[in-house]
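As structure tokens, one chain now follows by itself in the form predicted alone.
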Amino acid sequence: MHAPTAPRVPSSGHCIFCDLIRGAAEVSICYEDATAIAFMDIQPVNPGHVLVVPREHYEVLQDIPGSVGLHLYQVATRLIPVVQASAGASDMNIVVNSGAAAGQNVMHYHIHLIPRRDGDGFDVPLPFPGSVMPNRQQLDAMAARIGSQLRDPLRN
């Protein structure tokens, strides 16, 4: 049996997304309410590319409270319509880079909504061309493993 994991403690740095939350910096929003505030990426993959950003501080994704990161995700479904159809895109990546070796680099959780349109150029190969498929022992092993710590009564 694995022993809980403790919490992680957030970093100490500067957080920029923190500035434009509490008014700091320039910021062009499209959605705000009491927990979460939409904006414009001012590097932005196409025209529309915005981030959804919960407004209290949370660094990666298993930070966020289950409510929190339901909220999120729901003003995140309710962005892409418009969004998309603002941006004149026909399609949408989400994406979430949870931690630095998964390319996140503003640490406070946030949500990627990428209008996308044929030709665009951008692309998240998946299947990623350099991985091996695994054997289908392999698949089983994983997921017993990974089911077996979901009903683990000492797991937080």
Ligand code: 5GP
The other form holds:
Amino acid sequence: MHAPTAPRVPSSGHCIFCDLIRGAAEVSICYEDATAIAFMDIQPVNPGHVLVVPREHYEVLQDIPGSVGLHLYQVATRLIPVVQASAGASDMNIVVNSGAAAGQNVMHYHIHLIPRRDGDGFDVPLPFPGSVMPNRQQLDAMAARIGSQLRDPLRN
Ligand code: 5GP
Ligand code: ZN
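Mind pulling up the form predicted together with ligand 5GP next to the form predicted alone we just looked at?
And the full complex, kicking off with our chain again.
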């Protein structure tokens, strides 16, 4: 458990998930504790589509204190088999859209738990059919670039 700290202000000024969390709008909660809350998505891909959300307003994963991020994934891990069984689903997509260009519409960090069944019509199209496959040299160069950034003491 992680005690809430001083409330953070959404950069957009208003946040629908902050409204839900403080009880200002209708929400169907399936799990909550001092740090995390999980509720039913109002526009589910399939029945049982759950959002796991920090109570505090953070936009993307890298904004979240490590202990809170870890806790969210522990909550998700606990919920996954229960949601799957409750929804009668065989599998699950665990999705995070991080940032507007990545399809994040609600800028309060959340993990989608999306129950899946064969032939349900939903798809996360990976590998991407439009991918231009890089050669090994290009892959190695990108890996090295990321690795050297990670080792840069000015970044940490
Ligand atoms: P995103 O596109 O940001 O990854 O996903 C936002 C999700 O929040 C969508 O799946 C959308 O259906 C859900 N959502 C948006 N507004 C509300 C709301 O007022 N209540 C609930 N329960 N879900 C919402
Ligand atoms: Zn918020």
